[in-house]
Amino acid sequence: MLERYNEIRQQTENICAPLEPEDFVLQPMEDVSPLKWHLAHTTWFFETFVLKPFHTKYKEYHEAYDFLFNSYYETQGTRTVRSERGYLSRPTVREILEYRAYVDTHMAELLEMKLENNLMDDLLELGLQHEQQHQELMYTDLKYSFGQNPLDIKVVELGENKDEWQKTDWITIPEGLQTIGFEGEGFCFDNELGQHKVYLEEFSIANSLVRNVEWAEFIEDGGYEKPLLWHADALAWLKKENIYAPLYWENNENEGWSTYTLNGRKLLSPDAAVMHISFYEAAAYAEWAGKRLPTEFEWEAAADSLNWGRRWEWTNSAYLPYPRFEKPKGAIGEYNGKFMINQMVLRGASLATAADHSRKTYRNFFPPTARWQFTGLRLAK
């Protein structure tokens, strides 16, 4: 376990290895977090959650550092408004790296110790499973933060813009009770449990992604205006937004489409899978192909079929409990239930998810707006 908590910690700080103290600074919206924070904050959970409980000799690193790298945890006391966490420039970066040193080292010794305590396993494993969703966030944020400069900033290939080209064939999923949600051994957040019998119709899924070059021929088929594909809500989103495009697009007169990546901006690749796009603009899109969005139900069943884990992908359904879903007892009862309301579940992975870090019964979920995380979508029917 220490060596696997070593590693997940080292990659976290391997995703800032090719920045400059400048960008750890950076938020330019409200859903974007700096990386300084996330440094921060994946180490205030595994200090808060797991030394301060069950390391008897621990002494707190800063006393003020629970306001500053709390996220959302209500119990835990106040917090940091988290528009304005980019506010700070102190504690440095390099302080920052002192206290993930010092949490890592009393970890190192917690961990030698050897207790046998199952509440701490489960909690030290759910500090592991939460640092790997920061991984992922990192990147995103730091692409939303870079995206609005003009100077074509490169850091890191992802293979963002790479062609995956597959000829898109229908998979029929014949109606009867499925299972879904997660059961047996190995780790799950707790919004996967509750396995449950779900009766599906028959339906049809794309075993491919939508791509680039369908989704610009949306675009020039007038997709953006008109109305009649989109939700009321989408609309006026749409309007005060002066959405036109997935994020990151531009129109060259002269060469076309063009995206930016992490490795800097790309003409767009036709056959790479279209990202960056919210549920509003999914949903439209299916209803101009004449298709629909699958079920996070249907996408479940039909997963071990599908060529998935490149991007996250939009379902039609609510983020809400299974039958049975029970909030864990304390803070950690915050990690997932209270954001049941005004969210959409997305199914897979995407190319920034750590390898060990998806199953077919993840349930990652977002507001129907947003668009900075690596989101696409396949089709159904």
Contents of the next structure:
There are 4 protein chains.
Amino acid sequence: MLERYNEIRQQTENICAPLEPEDFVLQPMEDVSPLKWHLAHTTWFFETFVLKPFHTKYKEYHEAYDFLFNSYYETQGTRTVRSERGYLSRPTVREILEYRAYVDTHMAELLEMKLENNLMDDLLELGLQHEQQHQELMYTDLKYSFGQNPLDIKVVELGENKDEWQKTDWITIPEGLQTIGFEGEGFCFDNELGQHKVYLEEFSIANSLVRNVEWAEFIEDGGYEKPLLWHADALAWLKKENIYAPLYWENNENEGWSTYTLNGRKLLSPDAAVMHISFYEAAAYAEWAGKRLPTEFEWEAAADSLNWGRRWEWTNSAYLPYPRFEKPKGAIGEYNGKFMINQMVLRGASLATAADHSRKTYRNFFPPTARWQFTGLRLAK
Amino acid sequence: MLERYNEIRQQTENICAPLEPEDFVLQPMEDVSPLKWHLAHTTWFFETFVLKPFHTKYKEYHEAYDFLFNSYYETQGTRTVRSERGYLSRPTVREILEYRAYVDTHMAELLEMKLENNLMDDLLELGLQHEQQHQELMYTDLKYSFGQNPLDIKVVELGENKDEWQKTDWITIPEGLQTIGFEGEGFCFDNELGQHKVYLEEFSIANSLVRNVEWAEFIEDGGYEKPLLWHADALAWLKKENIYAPLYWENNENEGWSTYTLNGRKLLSPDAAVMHISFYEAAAYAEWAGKRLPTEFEWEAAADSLNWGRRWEWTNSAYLPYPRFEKPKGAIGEYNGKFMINQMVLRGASLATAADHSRKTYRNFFPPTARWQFTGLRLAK
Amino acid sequence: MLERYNEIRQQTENICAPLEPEDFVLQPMEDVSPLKWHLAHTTWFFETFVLKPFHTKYKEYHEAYDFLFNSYYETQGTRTVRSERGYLSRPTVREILEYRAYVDTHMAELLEMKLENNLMDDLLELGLQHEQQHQELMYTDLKYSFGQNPLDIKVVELGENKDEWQKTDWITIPEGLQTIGFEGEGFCFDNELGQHKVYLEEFSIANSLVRNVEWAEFIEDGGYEKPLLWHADALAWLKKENIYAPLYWENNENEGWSTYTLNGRKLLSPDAAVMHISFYEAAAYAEWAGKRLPTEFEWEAAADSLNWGRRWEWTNSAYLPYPRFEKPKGAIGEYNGKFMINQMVLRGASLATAADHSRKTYRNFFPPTARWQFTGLRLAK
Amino acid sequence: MLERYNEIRQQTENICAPLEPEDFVLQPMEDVSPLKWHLAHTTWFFETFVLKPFHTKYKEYHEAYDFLFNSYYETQGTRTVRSERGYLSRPTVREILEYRAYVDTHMAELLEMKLENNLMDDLLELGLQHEQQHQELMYTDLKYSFGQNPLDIKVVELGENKDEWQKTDWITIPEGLQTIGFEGEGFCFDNELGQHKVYLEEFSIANSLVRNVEWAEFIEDGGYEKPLLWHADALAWLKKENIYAPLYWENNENEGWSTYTLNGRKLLSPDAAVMHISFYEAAAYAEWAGKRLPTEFEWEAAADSLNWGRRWEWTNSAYLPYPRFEKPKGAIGEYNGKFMINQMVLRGASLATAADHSRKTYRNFFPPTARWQFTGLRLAK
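What I would like now is the form predicted in complex with another copy of the chain, since the data block earlier showed the form predicted on its own; can you produce it?
So here's everything in the complex, that chain up top.
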């Protein structure tokens, strides 16, 4: 277990290897957190939910860090306003790495005690899963921050613009009762629990994701200007935010569409799956194509036959509790349940998702306007 | 049919009988439309979707009215910005009543032709249902406008604060497949169509609505200040809007809680069902009570056993399309489908709903912050 | 005195003669007040500052009116939020006219007592001057409200688009000490008091105002798009508000520029003085013309030689206190002094200014963005 | 001259000596710029206005820097939106220091050519004065950024909380003509030029600044809650921003008032001059004290008798052009003139003003809400 702990913790720091200290401070929009904050918050999670309750000799590293690095746990008291995380230059990156080392040392001590405490084991595992979630956020937040900068910053090749074309096949699932949700050994989040039956009518779902070349056709056909393709709220959003293409796309008269990647701006690869689109855009595209988005239940029922894992896929399901959903007691009860409103479910995984951090019952969720995640879409009919 | 047309149209004007001309202009928030606008918009609906296409000799009443009284039909061209409907004093109430009379005269002509055109019949029926929806909105909008005025305006007794206590019984529905959606003769909206099966686990649902006295206990117990009862978005909303009680409630040190009704401010009747709460508040109350809100499917499955009809009841279902939902062709396709995002479903009917304008498959919907409608809640477990 | 009182009060009601009840409720922006509110507020002024202190048997007309019709007098207690004056349909216009009649009756009683009280006489005169100020505001507010309506409403001919060309002469005033401010018999506002010397260098000032034809040249020359002509704050304002011509101007491909007047939309009269421009626009025009705006002191020093009275003229003077300025004691001290920041001085009078409500020492003032007043400009060099 | 250039440039870098790289990125409000930006922008000024026009062999350092480091010169083309300067982590501090070194090397080359070009000499001098202005801004921006951080960061002792009490004497200047504005050898800004006469009535002005202990009395007397002391715009600002004391002041029940300084939070020194107040607060204090703020002309007329130099002193003069003010030709014409609206003049100098960067004719200016500068006040009567 300690080995796994160290590996995951190290992976977080590996992400930071190509960066400069100045890169760790940026917060160009409220949804994005400074990288420095991610490094500290994931550490705070272990300190607060594992070390303080279970390591009897543990001493808090710094009295202000509970205020500075709590994300949204009301149970844990007041905290830095989310939109102001980027106002703090101190503690510096170096100081936060010292904090990480201090907590890691004590985590090692604790794990070597081999306490056999199920609650602790659960919280430790949750902490690791939580850190893996933040690893993906570090990539998306970094990309969004660098995306504001005209200097075309290059730091890492994630394969964001990689070709991967395959012919679109339609998989048909006959009508009937499907089993939805997680059951069995291994980790899952509370929002996946409560395995239950869902009745689905017959449907077909594409084996592959919508590609850049198809999205370019949608643009060329005036898709962003046809009001009847869009939700009413989407039209207001398009106008207010002046949206006419996926995030990071730019059109150059001579060279055509390009997109910013963490390895610099690239001419758009036609066969790469489209990325950085909002739910609103995904739904409008599906309408334009004469198809629809799958529900999260359809997706899960077909998951074993699908090619997935390069983009988080918008579904037409709102993020709502499963029938027997219960919030865990205490602060951990705030992990998922309180976000079950105003968000849409995404299924699958992306190129930046940790290798073992995905499964067919996994429910990711974002508001319908979110574009800075590695989001794409798959059609159904 | 003409009789039914005239009755419903007359009912709209009856609502206006106790009002002064100045009352018809108010728009104290974007969601609220001036009464004058409701009178004209419902008329525009018949002119645009029935008279112009089907009455061959019909002449448009006024060339500017298409711009002034289109609500949200992109297909019909540009229109007054919604938030600026209250900037227009002209046409006056009298002029709009003349417009109504002109359209009514031509509708009578048309109906007397007995054309036997199914599409026309459908649009006529839709126009009547649409007018009934606006009748309820006229009451809620008027109440919201008068609710801003310290003069305690009294215009009509709707029974908003009427006692109606009954013991709460729990109705239990065993697990199994349920049939959801409309099928058969008679009118329904497109969003109810596509009757389909939904698998529900066993659940219990209260026979009666949550009452004012129970809500007062929730307040007294600090319900509005306990962050763990609320969705994350709800907490931000509570703080921004400074919410601490249902809309229209005021607390007087000596007399306790009162509420504004269209018949003036009244001391709160403890046994009346609570009203003017947002989805956020309904969900927090359910959490506080150790219960939950029903889904719209649970509600519909149990509807025949429930006592309903005094409040629109928030469910924990997002407003999403049924499996085989299709937008009708043309402008009417904009009636419902484009609103299927960012809204929650309400079921039942309220004290202001037209008598024949409700059924167990009816899907009402509003954003989770809406409070000016006649909204309440029922618990499930 | 009673005759003068009755004449001025009657004049206010005459302005309303061509209006419909719905017209009295509109408040399309915060700066604009509903006409109903003007009718009541000017009455409240006499009730509060004359009848209550000096008419010993006077009984307050309505206990809520002090809250409803106080404009900004902190000394007088709380009041309706300014931006929400348009949310109130009651009291109705008829009820407000009854309020006016009640107060007028008691004012007649009071004046017939012939009390010989200087303070009362001063407050009575202030009330009449105040009512005349509101008469002009009623026109500008009405015009702004009707200007939002596509129906091209016609209610009164004020000569807004009247030709009045004359050759521009330059009047030169030699350097030296000038006497500024009011002294003598007759009424003036507190902000004009404290006659004092100001040293002015030699300057020249145009005898006439800038005309529409000249402004159209400024537009045609790209004046609104040349950043170097504008103040930095003005550029941000131009962009945010999307300003490209004076308020009410519209350009039609075939017919050219037109402007809305209270007598309907008219093709622009080239020789009429330009109107409905902000200070920012006036200053940019002067820069474009290679001239400058006069200061309020230059204006006053030259006033006897100028042709003025059709437009309020922007000066390049900030609205600040004269050397010995003192706020009067009590609520009346709030009349002018607290507005002496963030505003620019306008001199002269407009076509809507009451005949005896102007003099060369009169200091009008508005923020540099205000356009809905009858504002124009005169150049200096 | 080269020596002076090097000294001033070095002084800018000295300010940065105690900082960490993360400190250079912060922009917690639009008015504040990241320190990194100050370092680059002052360098861009020399590159753009001196090297490019006068050093014939000079090669632009980086093609993107003109976009990144132009502040507000429309003449120089598009630029980073001001509020988004804090979104850029690259170029890093190290890269910007390399840019500085490159420009400094070429400036040394240029100065050694001894070109005898008056325009170049003027622009060089302006560049140095400009750099000194930014040195003070670096302190105020750094303080504001660190003031957001609960970690009580200590970087430098500027004497912000130093005792300096002296008895208040009143200096009386008799009425008469005063000479205002700069004339003679040496540098001044364009806004000081045009020496001219101003007639002043007799006035008295305090020899010393208002102290913390006096401001604390104002607070204790409820000064922030008495509406009659404040301008109307100030009241709205107090409420919106929740202002109840100078910026950085905090009240602790046991220890009383403290203030944040760049050397950490300190108990307030009673005799130190009050600092970090807006014009609105200064004016309200003066009203409370039964006095007034001096005009900028009074200040200048009395300057030789005053004790000044620890705080920028708010005057009651709006920032407007002097009689013969002319914008210089070209981009430099944008230096001052376009800001002559919506700002108030401050006179004197502060503890952070460069030693030779002040004189009695110097006109500093900020909007009436600005508090993050080292602002104080002196009374007049």
